[in-house]
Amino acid sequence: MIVAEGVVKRFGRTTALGGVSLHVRAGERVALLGHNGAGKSTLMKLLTGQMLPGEGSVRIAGIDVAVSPNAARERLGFVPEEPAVWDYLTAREMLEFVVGVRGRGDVDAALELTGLGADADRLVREYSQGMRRKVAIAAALIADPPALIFDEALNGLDPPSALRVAEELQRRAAAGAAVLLSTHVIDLVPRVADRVVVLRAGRVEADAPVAELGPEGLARVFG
C-alpha cells in the first residue's frame, strides 16, 4: 500500500538516501525511526510526491507516485512535521473545504476525533500550534484515505488527544488502511507501531516487528 523500492536521492555529493526499500502492507502500521540527518523527511517526501527518486520507485496504494501524482493522493492523508494550515478560515472552513476537494468526509466526526469541536468555528490563526497540528489531521483522517503518512504529526500533542489519534490510527488500520509514522519518541512506539523500521545515514538498517524487539531492543536499535 505505501512502496518504497530501491530508493536513492543524492543532493549533490550527498546522499541522503543510498537504496531504501521500505513497505507498509494494508492492515499495517509501521514506524519510521532515525536520528536527525538519517534520511526520514527525504523519504516522508518521496512517498508523497514533493521530490523525485533519482533511482528506484516510490508507489501508493499500487500506484507510481513520479508517474501519477495526483492520482496517489487521492489515495493519501498526509501530515508534514510542520503542517500548513489557512490562518483565516475556520477550522469547520477548511475541513469543508478539503471535504469539497476530496469529495467525502464527515467534518463533524472529523473535529470530535480531534477534539476540535468547541472550537470548531474559531479562525485558525487564533489557534496554538497543537491545535492547528490537530485541524492538519482531522485534514488527513476526514476523507478515510487507503494509506496515512504521519511525519512527526503526534508532537506537540496534550496526551489525551495523542492517545486518541493512536487510537484511531489502530481503528484504520485495523479496517484495512496502510499506516506510517515517523517520530522520535521511542515510548510512542508500541502504542502507534506493530512494526519499526530504522534509518541511519540513508539506508534500512533495522526492520522488525515491535513485540519481537520490545523496550530494550527499540533503545539498542534507535540508539
Given for the second form:
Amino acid sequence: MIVAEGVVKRFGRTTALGGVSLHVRAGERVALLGHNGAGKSTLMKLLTGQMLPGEGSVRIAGIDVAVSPNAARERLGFVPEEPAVWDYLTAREMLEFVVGVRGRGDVDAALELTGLGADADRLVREYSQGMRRKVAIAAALIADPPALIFDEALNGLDPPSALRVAEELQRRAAAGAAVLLSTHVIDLVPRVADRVVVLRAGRVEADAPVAELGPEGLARVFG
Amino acid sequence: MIWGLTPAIAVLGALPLLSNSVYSFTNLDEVGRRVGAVGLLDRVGVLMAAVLALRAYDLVVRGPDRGVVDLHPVRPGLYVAARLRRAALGAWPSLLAGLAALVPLRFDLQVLGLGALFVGGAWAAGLGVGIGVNLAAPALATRPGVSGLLDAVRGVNPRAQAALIWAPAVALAGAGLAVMGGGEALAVGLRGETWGYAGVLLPWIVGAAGARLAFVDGDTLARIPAVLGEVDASYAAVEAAEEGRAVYLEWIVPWAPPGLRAELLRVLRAGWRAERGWVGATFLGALVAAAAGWTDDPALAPRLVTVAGLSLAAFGLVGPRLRGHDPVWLTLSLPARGRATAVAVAIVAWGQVVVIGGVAALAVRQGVVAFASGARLEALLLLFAALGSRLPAAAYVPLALVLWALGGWA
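Other form of same protein, the form predicted together with its partner chain, not the form predicted alone:
Now the full complex is given, and it begins with the chain already shown.
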C-alpha cells in the first residue's frame, strides 16, 4: 500500500538515501526509526510527494506519486512533523475544509476522536502545540484514507491522547489501512507498530517484526 | 482591514508634495495635460502590473497556506478559483493605492475614468498573468514549443524547476507588455482616434487569459510542492556550502566600533542569506539610477533623486524584513543594544551601490553638480535606514513615501 522501491536521493554530493526499499502492506503498522540525519525526513518527503526520487519509485495504493500525485493524495492521510493548520479558522472550520476537498468525512467524529470537541469552535491560533497537532491528526484521519503516514506526529501529545491515537491507528490497520509512523521515541514503538524499519546513513539497516525483537532487540537495532 | 488603507492614504498624503514634479503637467494646457496624464498612467500601470505579477508568486506558489493545502487532493476548478479570490482580496490595497495616485487627474473626468479603468486593468493583468503563469509553469514546461526554449536557459535544472524559476520573469514581461500596449492605444484614443479607447481593455483581456492558464489538471497543481522541494533542496545545498564563506560587504565589519561588530556581522550574513533577493535588488536599483542620471540636460538632473530615492525608500524595507527573522529568544535573552544601529549601518552600506551608480552616471554627463544630488540621496538613505531599522513595515512604508516625496520636492 505504501511502497518505496530502490529509492535514491542525492543533494549535491550528499547521498541522503542510497537505495531504500520499504513496503507497508494493507493492515500493517510500521515504525520508521533513525537517528538525526539518517534520511527519515527525506524518505517522508518522497513518500508524500513533497520531493521526487532521483532513482527508484514511490507508490501509494499502487499509484506512482511522481506520475499521478493528485490521485496519490486522495489515498493518503499525512501528518507532518510540524502541524500545518490555519490559525484563523476554528478546528471545526478547518476540518470542514478538509471534508470539502476530500469529499467525505465526519467532522464531529474526528473532533471526538482527537478530544477536541469542547474546543472545536475556538480559533486554532489559541491552541497549544499539542492541540494543533490533534487538528492535524484529525485532518489526516477524517476521510478514512487507505494509507496513513505520521511523521513524529505523536510528539507533544499528552499520554492519554497519544494512546487514543495509537488505538485508532490500530483499529484503522485492522480495517485494512497501511500505517507508517516515524518516531524517535523507542518506548512508543510496541504500542504503535507491528514491524520496525531502521534507517542509518540513508540505508535500511534493520527490518523486523516488533514482537520478534522485544525491548532489548529494539534498543539494539536503534542504538 | 484598516491597515489595507495605509498605502492609499500614504499616496494621497504624498500628492501635494509631488505637485511640482510628478504632477507638474496638471498646470499645462489641455493637450499638455493629456500627454502628461498618459505618461503618468503608463508609469502607474507598469508599476502596478509589476508589483502584482511578482506578488502573485508569493501568494500562489510560496503562500503560507501551502502547508495545509498540499496535504490534500486538489480540485482544480475550486482550487484555482479560491487562489484567484484570495490573491485578489490580498491585493486590493495595491489597487486602491494605484487609484489614489490618479486623483490629480480630476481636471478631466473622461481621462480620470479611463485612467481608473486602465490602472484596474494593470492590476488585473499583474494578478491574472502572475497566477496563471506560476501555477501552469510545470505543465507549460512539457509543451513542445516551451520545452525547447527552456532547454536553452535551464542550465542544470530539470525543466519543471526551470519553468517555476523563470515563471515570475515571464509573468512580469507578459503583464508589462499588455499594460504598455494598452497605454499606447489609450494615448491614440486621447489624441482623437476613437478605436484607441479599446486599448484600455487590453490589460483586462490579457489578465483574464493569463488567469485562464491556471486552470490546469489536478496532477500539475499537485506536482508544484515536489518541484519547489527540489528547488529549495538545491538552494539549501548551495547555502550549506557557502556557510563558511564571507558574505557581501562583510569586510566592513572590522571598521565598525568594537561593540557593534558582532551584531553587524550577524545582520550582514542574515541579510545576504535570508534576504538576498531584497539586497541583490539594490544592483537593479543602481542600474535604474544610472539610467536616470545619464542626461546632459540640467533640467532633468533632479529625476535622479526622484528615481534613486524611490529605490532607496523601497530598499529600507529590508529592516522590518530582517527583524522578522529574529527569533523571539534572541530578543528576550540577548541585550538588544546596538541591534537597530547594526541594521541601519547595513542598510546604508548596501544602499551605497544605488547612490554611487546614479551619481557616477550624472557626474560623467554633468560634472560636479552631481554631488549635490548625491548628498541629498545620502541624507535620504540615512533617514530610510534610521526608520527602517526601528519601525514595523506598516509604519515605515507611509513615512518613507512622504520622506521620498519631500526629498524630490525640496
